[in-house]
Structure formats: C-alpha cells, structure tokens
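Consider the single chain below, provided in structure tokens and representing the form predicted on its own.
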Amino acid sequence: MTLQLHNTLTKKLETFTPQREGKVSLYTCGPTVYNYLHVGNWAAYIYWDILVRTLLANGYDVERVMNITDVGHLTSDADDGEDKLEKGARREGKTAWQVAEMYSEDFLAGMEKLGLLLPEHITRATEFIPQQLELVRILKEKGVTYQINDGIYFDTSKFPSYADFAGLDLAAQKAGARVEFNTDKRNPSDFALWKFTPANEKRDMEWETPDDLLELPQPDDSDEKIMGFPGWHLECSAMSMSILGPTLDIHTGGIDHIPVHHTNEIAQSESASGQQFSRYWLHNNHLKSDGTKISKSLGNGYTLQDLAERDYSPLDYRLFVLQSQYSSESNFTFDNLSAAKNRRYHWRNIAALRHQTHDTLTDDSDKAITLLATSQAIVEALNNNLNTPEALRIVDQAFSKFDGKSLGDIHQHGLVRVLETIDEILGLQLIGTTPDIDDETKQLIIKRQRARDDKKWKESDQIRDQIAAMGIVVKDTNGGTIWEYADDAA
C-alpha cells in the first residue's frame, strides 16, 4: 500500500517514505496546560491520532513525541505579554505549577475518553530545561544569537532560508512593524529563545541563566542571578530532537503555526543541527464554532464538559471531527454533532448484530469477500492524504446493506472483522459500546416471539415494553425480529 500526505514545506502531496524502512518518528505540538481545551483544539489531536493509526495500519513502528506546554507561552506571538500559566495562576488563584497540573491531567483524561493513542513520549517543558539550555549554547557557539534587555534571542537574518517554509514577507513585515515591538530587536522576525525574569518581579517558574549563555556575565561575587525561562518555540525543538534526533519523518500541528511557531522551529533546529528539521509537514486547518472564529467573548469555545452536558459522549464528538479531512476547514454545531451522534447509534445497532447471528459451517465466500473489501477499502481511502470523509462513506455503504436483511444472511466473521477495522483504524469503538444483551433478556425476546407466533398480541405488546424497560427495542423487519440499544448514550 502506498501512503500519500500533503506535505505544507514542498506544498504537495507526496508518497511518504520514512527515513529507516519500517520505523517513523512523529513529533506532535501538544497544548499549553492554562485552560481546559475546546472543541477546535481536541480536532487536531483527534486528527493525528488517525494519522498514527493510518502508520500502524501500514505496517510502521511509530514512536512519537508530544510535548505539554507547561511553561513559557506567551499572550503575544511576538514575545511580548504574559505567560499563559501565570495567567492562569492569576485566574484560578493557584500557582502556575498547580494550574499546569490541574490542566495536563484534566487534558490526559480528555484524551482517553476521546480514544486517542497515547505517544510513547508525553514530555512537559519544565522537565527537559537543562536540553533547552544546552540547545541555547548550541546556537550561540554558531553565532546565531544576541542578548538585549529582556533575553537571548535567535537573529533570524543569520538563517537565509527564514521566510520560505511559511512564505512571509519579511521586507513588508519590517516596514509595518508596530512600534510597540521590542525596538531592541535586531528584526521584526527575530524570536526569544529564554526570557529574562524582569528586575524586582518573582516568577512561579524561573530558572538560573547560566553565564556562559550571557553576553556579559554576572560578576563572580555578585549575589544577583538572572533568572529566565524558555521561549515556546526552543521548547518543541529542544524535546523533540533531544528524543527523536535532529530530524524528524513528519511534524504535525494546526495551520495558524506555520508563520511564527513552526517557522522559528526550523530556524533554530536546522541551525543548531546543519540537518533538515523535519521530512513531512502535516497541518491540520480551523475548526470554527457556530460559523465563527472560536473565541472566548463569543462563548464558543465549547469543552467536552459542555458536551457531555447536553448528552453527547466524546465518541460522538470523534466522529463529528471524522466528517471532515483534516486539511478542511469545518464548522462545528450542534445540529451537526446531532447527526454524528445519530450515525455513530445507528453503526453500534449494526455493531449488535454480531450478537444476533451465528457463522454456518459452510463458509459463503462472497459474503466474506465483500466485507474484506470493505476493510481494505477504509485503509485505502486514509492513505489518500487522511480521507476520513470517504472512509465513513465506505462505512455507510457497508453498513446499509445489513438494514433490513435476514440475520441468517449476515455474515458474522465478515462483520466483525470490518468492525475491527473501524475501530482500529478510526477509533470508534464499536466493538467496546456494543455489549450483548443478558441470558433474561434473551429469553424475554424469544418468549416475545412465541407469543406472536400464537397472535397473543397484548401479551407481546406487554413484553416488549418490559424489553424497554432494560434499555433494549425489539424490532420485527422484512429479514425477521432483531434488538436494538435503546437510547444513543454510550
């Protein structure tokens, strides 16, 4: 199988090839741990996700690297502002150390409920300074760096190739720089790689500028140390290749880190390094809200709290996201999430036949042979560049030929083998939602039936409510009496 993926540093779709037969190495831009992550932020991560699945289905070693933001993040891309911890320190009346806590379990558990793999490497940034460090010295050795007033920061006209993975304007971006930027700055472009604590203010998260990083180091018998802490793009590069080497198979991230975030990545590895940062550049684009760009004035920013509130599950959620190919923009509503939460119940009811019927001794091969299909066709359809759109097309298709037809004419080993596939590959889980009915209700549908074959028909209205009543609908069709879940809440 050959898998293709839209690359954003050559701008085209490409067949992609790992640099070691059979191993991948993925770096995925995590979340900065301040707030509780909305609905547009959970889409990438569920679009990755199908990213790795799509690896694994091809026969490839994944290891993959996800970083947790815990520090330095700043209000302003342009290294002004606040750090978002220690604003959400300041909200929640915490310190930032707890909110970074608080928020990375709550985004952990986020991703279990969401049925996202877990990469083999979570890493936060307060735990990997000392690399950060080190990939600051680096740089400064190779002349790419300058200290003023409120850091150390990379001097982007040293990178020649600065502009043209994003391709910015950076000739437009200096003569409208807004005279609020740091004056001190060499470039418009250039970006902090550690930030100093500034003078008489105490930071939750500091750490001790080594001198030899300083352009003028603190004398010896000065008790006075710069403390600082690290710049958000120097995280990810300093995590990344510290685990995964100096250059990565794929990169993955949302469409608004290109200019800056992305950009700043590559400057200050592929310097440091001399190598290519990353081979494949996968950027998943905006999820908007209600027509509208997310944002927290507009109420819009809905949590998997909100959604869970209003009774959708997070599965629901998942397969709304599934409805779009990554590199689309898409819309959330409620209307929409409705109909993924009516698809999903209806493939879960499709999911429950595979209680409701038996493999005969004698295999059909036909029937078999289409679902194997089936299953070959969704992997098909993800190796186009992460299609999902057509992978549920595949689903639908698959599944409305079971509406209706004879139990004796489903092919059991066939169906689950395709709802296998579903969930392996796009995380749905309809095998784990779908639990058979218990030995009394079982018997309850069959003495139901018996008491239609007699034409006892109150006696069977009576026991089909009773049936009800234990969550479950009794369904007499064309292709004979068959049971269904009876809410869509799983």
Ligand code: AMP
Second form
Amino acid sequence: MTLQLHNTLTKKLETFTPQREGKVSLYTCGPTVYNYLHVGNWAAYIYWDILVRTLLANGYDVERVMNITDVGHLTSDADDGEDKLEKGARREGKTAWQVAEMYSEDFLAGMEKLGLLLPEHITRATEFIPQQLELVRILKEKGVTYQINDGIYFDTSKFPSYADFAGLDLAAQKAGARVEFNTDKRNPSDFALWKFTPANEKRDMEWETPDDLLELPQPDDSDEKIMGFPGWHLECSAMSMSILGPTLDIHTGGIDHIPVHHTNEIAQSESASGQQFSRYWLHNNHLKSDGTKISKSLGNGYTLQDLAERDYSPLDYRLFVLQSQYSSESNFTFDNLSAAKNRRYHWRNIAALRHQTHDTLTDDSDKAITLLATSQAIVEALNNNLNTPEALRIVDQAFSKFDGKSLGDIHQHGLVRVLETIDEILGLQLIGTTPDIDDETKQLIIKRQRARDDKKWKESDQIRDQIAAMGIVVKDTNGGTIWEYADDAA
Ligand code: AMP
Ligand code: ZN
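Switch from the form predicted on its own to the form predicted together with the named molecule and give that structure.
Next comes the full complex, this chain leading.
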C-alpha cells in the first residue's frame, strides 16, 4: 500500500517518498489574520489535516510548519495595494497588532473546534523579521534584487524557470502591463521582498531597513531611518527554510496560490539556496458558496460562528468538507451541510451501540475481521490522493452492516476498533461525542422493558417520555430495544 499524491510540480499522480526514511517535512501556507476565516479557508485547513493524518497512518513522523500572516499581505498582487492588516485595523479602530492578535486567537480556537491537529510549529510573520531580512540579504548578494522608490524587489528575469510552475505566459503579462500602476518594476511579474513605509507615513507594523540592504545607503549622519515591512511571499520561504531546511518534502496551499504566491516562493527560495524548494506541491481546489465564488459583497463567506448560529457544529462542517476530494471544486449550501449533519448524527448513534453491547465469550472472529478490513480500506482510500469521499463511503458501508442486527450480534471490541480508526484518520470524534447514558437512564430503560414484558403499555409509554426528557430516545427494533441521542447537535 503506497501513498499516491497529485503533485502540482509534475502535474501527475506520484508515489510519495520522503527525503529521509520515515520522516516528512511539511509546510502549509496559513491564514492572513485580518478577519474571521470563512468556510472556504477552513476547507483548506481541514484537507491538510487529513494529509497529516494520512501520513501518520502510513507510519511517518511529520514535522509541519504553518505560518500566520500577520503583516505584509497586500490587497493587490501587483504590490501596490494596501496591507490587509493595516486596512483591517483602520476598519476596526484598532492597531494592526491588536487585529492580528484577535484573529490569530480566533483561528487557533477554530482549529481546535474543528479537531485539526496542531502543527509542530505555528509561526507568525512578525516573529521572523530577522530571517526574512537575511533572505533579502542573500538574494541581494546573488544579484537578483533591485531597489525602486517603494521597496526592494525580486527580479524574476533572473530566475529562468519562473514561468514553469504555473505555466505562465510572461510575454502576455508584459503586453498587458501597460496599464499597470507600478511602472518602475523591470518586469510585471517582479515582486516586493521588502516594502518601504511611504515618507510621512507611520505604520503600526514597521521595522528598520538594514543599511546594507539598501542600494544607496543612508548617509551616516542621517537619523532618518528607512522603515519597512516584508512582502507577503517572503515569510513562507524564510520560515520554512529556517526551520525545515532548504528542501521541503511537501508544501500545501490553495490553487489561488499557484500563479503568484507559490511561484514567487519557489523563485526566491531556489535563488537563495540553489536547491529544490519543495519536492511535492499539493493544492486544494476552491469551495464555492451557493454556487458562486465566495466574496464579501455576496455575503456568502460564512464563518464558524454563522454556522453555530444555525445549529451546525464544527464537526458537521468537517464532515461536509470531507464529502469532496481536496482536488475537486465543491459547493457550500446549507442543504448540503444538513445532509452532512444527518450523516454524522446517524454515525454517532452507531457509535453509541458500543455502550449497549458486550463481547460475547466466544469471540466471533469473522465479525472482528470484517471491521478490521474497514480500517484498512479507509487508509487505502486516503492513500489514493486523499480520496475522502471514498473513505466516507466505506464507513457508511461498514455501518450499514449494523442495520437490523440484534445487539448480541455486534462485536463490541471490533466496533470500538473501527471507531478509533475513523477518529484517528478522519478526526470526526465519534467516540468523544458519544458518551454513555447515566445509570438512572439505564435503570429507566430496564424498568420500561419490564413494563412492556408485562404488557403495561401505558406505564411503558410514560417511562419512554421520562427518558426522552433526559435527551435519549428509546427504539424498539427487530433486533431488540436500543437507545439513541435525541439531539442531533454535538
Ligand atoms: P488567505 O488568508 O486569503 O491567505 O487564505 C487562506 C487559505 O484559504 C489559502 O490557502 C487559500 O488558498 C484558501 N482559500 C481561500 N478561499 C478559498 C475557497 N473559496 N476555497 C478553498 N480554499 C480557499
Ligand atoms: Zn505561503
């Protein structure tokens, strides 16, 4: 069983092999923390969580870095827009530092709610300013940078394979660039490594530009320092290379990052190190919302809070996302989310059967084997380019075997094993969200059963209502009486 991943670099499905046996270095482009994340952003992080879980299931040690962009992400790819953080700060009457802190906290809280594994390193761009400046220094020494009035830029014509990763048509870019704002750039695709704070402006986030990075250093007697801040692409290269080394095993991000952000990361990293930056590149396709692109003006960029207000839990959303493979476009609607919520509710009630059954003394190994095969089949589905919809289908298929079974026929140990696997690999917390009922409720169920055995229907119905008030539904099935959770929220 080998892990196959679609590599954007080669545009092929490839068998994954890391550089060092048993160890995987992984970098995930993180969020820009100027606002709450919307469902599309979260989909990306859910998919990369599945990638990590799949690597772990294949026995790899994973070391992952994920950045938090808390400075320098401009509102335009042409490097002439505003910094998203400073803009967010003005919108909210706060400083950029306060905005970054608030939305970083919200991001970390959201990760926990969605059951996302924490990367070994979560790094903020503002905490890696020296490493970013050092990278500019190396690039300057290699002769691939130049300075214009608003900053220090990377000269993309000095990186011959610049167009390859995204299949860019640089000639067409040049032809279309006449209307471009920043005419000082040598090539339209050149990008800012370090931007200068405009004269007479004070930013919340700015750092001194070291003299040796400037082409025309300031006179010694000048105490007017040129202040500046990093361009957005620089942080990912600086953080990943300083923590994980020059060559990553896997780098992930959204498809929107391919033509600019990742292309630029490759150009600057490989120019600096002289080595391949990442061996595998994985990109998640976009989630649409109500059939259209997610955009502020359409009001369709729902947040986790919006979902909670409509009684959808983060885990319902997680299951919704897994219903599509990361590489295909998907669509968010509340109807689709409701379908995922129902599916999870059904699965939770299957998980609750483990509290209602026992291992028989004569262990029926056939049943245990079927469930074990399920665990393997889930991993195999994920090994096929993270085919999560197939993994979910396998879970449905395994759980359908419980339909109409009497409790005595359910192999408790096997069920627990398969639930553990599902939780470990798909992170759905089926065990964590399905507590046993308390003794009082259990006694009531027994009492009701006795009333039924004695054909005391009225009493039995009364007890059923009493149990329902405790949030538990008693069902009389062909296979005997079972209980389920009354509430589909958990
Ligand atoms: P940003 O904070 O804008 O850098 O975006 C954070 C992450 O969300 C990036 O990896 C984007 O590629 C990803 N992303 C943004 N919009 C969507 C979407 N509609 N569907 C899936 N991923 C998205
Ligand atoms: Zn990045």
